[in-house]
Structures are given as C-alpha cells and as structure tokens.
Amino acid sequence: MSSKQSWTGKVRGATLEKFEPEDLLPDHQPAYVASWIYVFGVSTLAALIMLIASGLYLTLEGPAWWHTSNVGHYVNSVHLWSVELFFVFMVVHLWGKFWMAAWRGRRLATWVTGCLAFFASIITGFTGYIIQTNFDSQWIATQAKDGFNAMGIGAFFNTLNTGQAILLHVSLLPLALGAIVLWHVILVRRKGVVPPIEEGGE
C-alpha cells in the first residue's frame, strides 16, 4: 500500500503538504496589517494562553483552595481578568472582521471557525462561573437550572452538579475550544490575513 492510500498519507496530503514554510512561519506581512484592527486576533490568543496557564494552576489543589489562600486569590484574579480580556479582544476581533467581510477570498471556513470559537468560549465561560464554589456560582446555577430544564436538556447537563461542571470546564470544553482555535489559526496561515475592502478586496 502506498503512503498516499493510507489514512496517514491522506491526512498529510490534506494538511502539511498544502503549507509552505512561509505560510506557517511568515517573517513579513502586508503593509495594511499595521492597522490596529489586526492586533485583536493575536491579543485574543495571548489572553487565551494566560487564562489556560492560570486555570491549570487553579486545578492543582482542587476547586475551592483559592478561597483561603493569598496565592490562590492572586491566581484566580489573573484567571478572571484573562477571561475578561479574552472576551473583549475576541468581540472586537469578531466585529472588526465582520465589517471587513473577512469571509472574502475563499475564507469562509476561517470565518466559521472563528464564530464557533466564540460560541464555544461562551459555554466554557458559563461552566467556569458555576464552579466558583461561592454564592455567585450557586445563584447562577440555580437560575440556569430552570432554563436548561425548559429547553429539555436538564437531564444531560445538570447545572447543580458541580463535579460535572468541573469536568466540562477543565477538560472537555477547553480541548474542544483549543482544537477550534488551532484550526482557525491554521486556516489564517493557509489563506493569509484578509485585506481591507478598499485594497481591492477579493
């Protein structure tokens, strides 16, 4: 069996062989990338890295240790503000690309993966709120319970089950979000940064 007929050969042909080194690790960008609107994509990635790092630290000693630890308070605050900045940067990035019609030039998949990352982030953020193990999380969980039951999905996701929410927030949802973000970045590298409409848009 030739390598092209095996699944590994097909995956390589569909991914790595389509990328030039200049696409994956560019050393220059078009002049229009100097605009501030292009900064918010990488700012979103930087905030994501910070919130993942602080989140991993918070998992080391369980879901409640940060309530009674000065270090825990600090790390939890870093995690909170990383999330806040992540959403601010992502929303600005999303709206900026919307008004630039960023799906031009066969970039529809790039736009779709960006939207998917936004919705996945909302769900991940929601599970983060209900695992704070404080009054805020209890209030949010009890209020959300009725909404989830009304939608008919309360049997699958019980907001009052802290263990289930922790599992989703710490493992499943970050993995899904990370995969979508990675796919999005690869597509950006593959298709290039979308030019402004006045640049002769594609």
Contents of the next structure:
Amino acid sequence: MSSKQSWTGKVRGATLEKFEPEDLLPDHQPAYVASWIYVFGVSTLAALIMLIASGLYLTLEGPAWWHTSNVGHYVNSVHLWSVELFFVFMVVHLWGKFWMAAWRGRRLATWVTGCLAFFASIITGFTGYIIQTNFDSQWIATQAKDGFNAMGIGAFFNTLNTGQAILLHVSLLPLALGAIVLWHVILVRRKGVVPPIEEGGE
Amino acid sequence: MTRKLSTVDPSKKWSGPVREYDLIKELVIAVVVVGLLALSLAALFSSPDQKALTMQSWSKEAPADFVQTAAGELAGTTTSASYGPPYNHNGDNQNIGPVNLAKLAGVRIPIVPADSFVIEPLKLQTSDSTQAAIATWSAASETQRSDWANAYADALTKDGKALTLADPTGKFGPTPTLVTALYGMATSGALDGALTTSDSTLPTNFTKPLLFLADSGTYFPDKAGAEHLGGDQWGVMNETGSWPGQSWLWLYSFWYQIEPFKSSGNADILVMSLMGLLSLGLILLPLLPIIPRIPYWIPVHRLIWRNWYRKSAEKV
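We have the form predicted alone; now please give the form predicted together with its partner chain.
Let's see the whole complex now, leading with the same chain.
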C-alpha cells in the first residue's frame, strides 16, 4: 500500500504538499503589494498577540485580581486597549479588502474566513465584557440576556452565569478564533495577495 | 495611457514583477509597534472599573426600591416573574412571526422569583416570626398569596418611600414580615451570599442576584442611565465613564433607536434575527448581486494601488 493511500498520506497530500516553502514564509511579494492598507492585516495579528499575552497574564492571576492590584489593573488596561486596537485594525483591514474586491481569483474562502474571524472576535469580546466582575459587566449581562433568550440561545449560554462566560472566554472561543485566524492566514498564503483590479475588468 | 492588465488572472499564481519582502521581520515590527501602542494607551488612559452592585448596596442606597421590588417578586409582577423561557412558564418571551425560539429551547434555567429570590433565602433565617411567615405563605393558596402580595406591593408603591407598612386589617398577610426580613438580610450582606450559594457553595453563577437586581424599578437602571448605558442611549456599545466600549456593536445598537424595533415587544428577537441575516450577507457578500460590483464603480482601489497603476502607466 502506498503511503498516499494511508490516512497520514492523504492528510499530508491535502495540507503540506499543497504548499511551497516560499508560499508559507515568503521573502518576495508581487510588486503591487506596496500600500499602507497591507499594514492593517499584520497589525490585527499583532494586536491579537497582545490580546492573548495580556489575557494569559490575567488568566494566571484569576478574574478578580485586577480589582485589587495596581499591576492587575494595568494588565487589564493593556487587554482593553489591545481589544480596541484589534477591532480598529480589523475593521480597516475588512474595508480595505472590500474596496480591493479581494474575493477575486477563487478567494471566496479567504473572505469568508475573514468575516468569520470578525464575528468570532465580537462574540469573544462580548464574553470578555461580561466577565469584568464589575458594574459594567452586570449591566451588559442583564441587558444582553434578553436577546440571547429570545433567540433560544440563552437556555444554553446564560450571560448571567459568570463562570460559564469565563470558561468560554478563555478556552473555547479563543481556540475557535485562533483556528479561524490560522485558517484565514493559511488561505492568504496559499492563494497569494489579490492583484490590482484591472481597468474595467474583474 | 494606463496599461491594461488584461493578462492578469487573479486566480493564477503571480508571475509578474516582485519586490523583496520579509514576513517575519514585518510581523516582529508590527508586534513591537502595536505592543508599545497598547502599553502606552494603557498607561495613559487606564481602564474603567466601577464597583459591582450588590443586594447590600441596593438595599442601603435605595431601600424603598428594594422593598417594592421584593414585594413585586412575591406578587409575581416583576419582569422575571412573568419572563417565560428559559426561566419559567409564566410568560411567552418573544416571537418572530409564529416562531417562538425561547419556547422551543424550553425552561433550562428554572427560576421562580418568589421562591428563588425571597422564600428560599429566608429559610436560612432563624427568626421565629420569619419562619412563621414562611409557613403561613407556603400553606396559602396561590390566589391568596397573590392577593396579599399585590395589595402590599401596591401600597408600598403608592407610598413611594415606606420600607414597611402597618396592616391593621390583615390584608397583606405575611408579606410585610417576609419583605422586611429580606430587607434585613440584604442590608447585612447575607442575601448576596444566600442567592449565589443556593446551587453551589462556591459561587460562579450570578443568575439569581442579577435577575433580581434587573427587576429593580429605579436603582439599577438609574445607575446605568447615569453612565449612558441605557438602551435609548446606545448603551450596548458604551462603557462606563468616558472609555470606549464595544463600538463595533453600533449597528446592533442602532436598530433599537428606530421604529419598528424601538416600540416592539419583540424587539430583541427582531434585531437579533436582522443582525444574523446581515452577518450572513457580509460573509456571503461576494455571491450577492450588485454589492460586489461597488468596488468597480467607486474606484477606491485606484488609491490603494496608486503606485502600481502609476508605474504601470510609466512603463507603457
């Protein structure tokens, strides 16, 4: 039996063998990849790295630490401002891709995964806001419950259950977001950066 | 004359001119710059942390509102008492057309406000009068309980300031004793513990105290209003103080400001459904009619790739 027919061989064929090393870690790009708009994609990733780093620090110390420690409050502030930067960069990146019609050339999946990352970020951010364990989180949780309850989601995801929200925020949701972002980046590398729109063309 | 890039097929690997690029260096520089920006913003502007409200703070800062709400829980007139799924069967929750998703999901977080917020916590009290009042309440019919509690809740609301009222004719039954005892528990801080530890001695679930607090007539909403967090203040996307909040929820918040959502009893399910549809539209935007053509009609791409277009024109 050839290795191509084994499960491992099939997975290798569907993943690693699809890529040239230069595609994954390029040291050259098409000449048209020269615009400030490209900064926002990598800036979004950088803000995500800051988010994960500050979030992990908060996770190590526990959900109430930042209320009583100056260091904790500062780390929480870094987390908050990383979130704000992350969304600003991501929204500019998204608008940029819209005006570039970046779905051209069989890049639909790249667009779809980018949008999924945007919505996964909103849900992850929302769970972050309701686990602040302060007045803001109390108000957001009690107001948001009505939307989730009306949709039937509240029976399974209870915004008032802080423990559930904490676990979602630090485990399932970042894992899901991380996987979507990774998939998105791999697609960008696999398909390459979309070329400029031709005059009057596609 | 601008060169027509008619030979460029966006689905094919690029075979035209390239430039030097260093992916790892770019990522490292981005992390350093964005990291410094986040660290600086945090140092300069910090982050908000307005202390959480408690049953104790509520009962001390707005005692009349607390006792009126407690009486309302016994009377079954609060929002929680008539909410419906997922908490109880006392209401229908919201519909979209003939569909009621909350009912389909069912009652999975059972809350009976009179019992969950008032009677069960009071069972932890040792006072003979409180236990006698609980026994009288428990032995009475539902109609009798409702009559007692509604009469008392109405009287408290009418008075507006009273924390307890005399009952010479006995029309309030054990309600004043129950409400006064709960008020005492709240001011001592014992009610906070009782509501959070009823299901587990190590509290992680704040459903009961938050639902009770959300039934508050003035205390909770007034605090939120003062921080511009109210629904009619675009509160969904705001944060306490002057800090930026979840501004990316602006469109979600927008629908609540306009008709027909603003005054609809089904506003939440309508807005959530609409946002779900719009989100799906964004995900599948390239497959929609008209919208994917907009970047061709409004040539922002000429600005984005201006260097490329200029160089292409120079070569021709």
